[in-house]
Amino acid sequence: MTGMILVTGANGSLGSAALAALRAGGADAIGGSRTPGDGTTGIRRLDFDDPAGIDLTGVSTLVLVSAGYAEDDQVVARHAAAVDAAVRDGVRHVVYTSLAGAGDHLGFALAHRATERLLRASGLSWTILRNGLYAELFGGLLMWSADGAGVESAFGDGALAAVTRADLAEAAAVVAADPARHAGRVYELVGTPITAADVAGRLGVPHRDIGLGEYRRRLLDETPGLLPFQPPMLASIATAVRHGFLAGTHPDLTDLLGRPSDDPLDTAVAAASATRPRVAA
């Protein structure tokens, strides 16, 4: 018996996916957030930005989903509370949702291997996650044209071992309903590499490259709503995209899984058209 799972981050795309895995397989899981909602079911409470309120009491296994969008000096913070958390409260097991190895030279790459260094230091028992970029991602960060013709990215030539949110969230699910089979393990969790010009292909476009440097102004002038740490985040993924550092493979992912991936393709391709421009006829 694996006892009662709580997944953090219960109101966003990877916590809510990783719950509905535990639970369609029978798992005894909740989830928590900082905005559960009123009369939510099965959602506790939890602010990383309030220690003192964070209630693990009866939780057997943690799964501790990243609480990013912040500067690294506040999710670091975020995450200590939720360790420190889960020693008082007798956590048997913490999985935590990291950042892929080759991510090493992304700009929030720090605040995710802090947390594993915690974590390390606890005297708990972990297993981390390193998670590839997701594909969704890939997609949804290729910028179109005003006239809807073509789609333009800092990417170049470079690919992406891009890995769909859901495939993350079932291979979460996977660790955390069998926590003492994968106890001090880090997964390597990537995808298979697509490029730019492989998502334009199917959306049946053309991909024109344009610079690190335009693309930062982009990001600087023309995208209104960035917090200041989010431009910096942004062309880092493009420049180590560019350069090839983020096109490794690895067979951890489909061995969790028992199955092959999903196809991260298909998965951009659709982030990408989400954002698609329609223009009148």
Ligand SMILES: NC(=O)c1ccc[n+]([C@@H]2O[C@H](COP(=O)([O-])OP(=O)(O)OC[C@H]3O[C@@H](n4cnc5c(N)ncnc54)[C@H](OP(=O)(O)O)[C@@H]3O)[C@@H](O)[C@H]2O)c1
Second form
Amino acid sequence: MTGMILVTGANGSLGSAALAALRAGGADAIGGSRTPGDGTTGIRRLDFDDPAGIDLTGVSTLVLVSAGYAEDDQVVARHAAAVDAAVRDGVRHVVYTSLAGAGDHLGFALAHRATERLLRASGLSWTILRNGLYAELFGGLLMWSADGAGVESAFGDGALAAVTRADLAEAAAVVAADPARHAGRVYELVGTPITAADVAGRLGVPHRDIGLGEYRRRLLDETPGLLPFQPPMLASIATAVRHGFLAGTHPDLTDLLGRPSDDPLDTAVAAASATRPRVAA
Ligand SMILES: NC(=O)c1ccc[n+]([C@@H]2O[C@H](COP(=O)([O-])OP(=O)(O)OC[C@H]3O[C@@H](n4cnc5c(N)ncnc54)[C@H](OP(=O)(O)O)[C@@H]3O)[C@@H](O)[C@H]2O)c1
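For comparison with the form predicted on its own, would you give the structure of this protein in the form predicted together with this ligand?
Next comes the full complex, this chain leading.
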């Protein structure tokens, strides 16, 4: 008997896909979101920045989708609020979407590892899904030249074992549907290695390496709208890929899915295509 599953971040890309996968498999699953809509979609209001308002009553398994995009203290406080509420409200098992072990050098790794510590100390049953970087992210981080004739990046020749969000969502659903089987397990969910040149090749354009200094300069000087924590975070991704720290593969993802993982190149190419400038003929 699995009991009710609640997936947080239900209006985000990963959370919505995990919830859909659970429901498609017949699970008793609801969502939690800062924007729950009118209450008819099986989504509960849930905002980690409002700890007193978190209601996990009736939830047996919590899929805690990380709520990043902020400084470490805010992210860890969000996750601590969710874990505290899980303990208080009688949740039995928490599935946390963390970061691949190879990502320890990344600027946002600490918040994930701190959350893993919180879970281990909580007394709850848990599973940690150490997600690799998204193929969507990799493609989206390639920068087009103004005329759309080529892509540029600071990834150099480095490869990323990129993974599609769809695969990660399905893996989360597989684990949440049978939590007892995955209790106390840490899964490394990475895909297959791709490079910026691979993406550029499929797009039929050249890839130009711009180096880390030029990349950081562009982030600081030419990328409006970035929050203060984001330039160092993005530069940390570039240097980790560039120097081969995120290229390693691992069997956990295909073992969980029971099938080959999606081709990350297709997804990265689609993401890069979506940002290509339209140049008048
Ligand atoms: N592995 C990677 O390459 C990678 C890349 C980017 C991000 N991430 C991490 O993975 C998470 C999921 O990725 P995604 O693609 O689904 O990102 P996304 O589409 O931008 O969604 C962000 C998620 O954060 C949730 N969230 C933000 N603030 C929250 C709060 N105060 N309380 C509760 N939930 C909050 C949102 O939930 P609602 O909007 O439904 O409230 C949403 O699910 C991200 O939040 C980030 O931590 C991983």
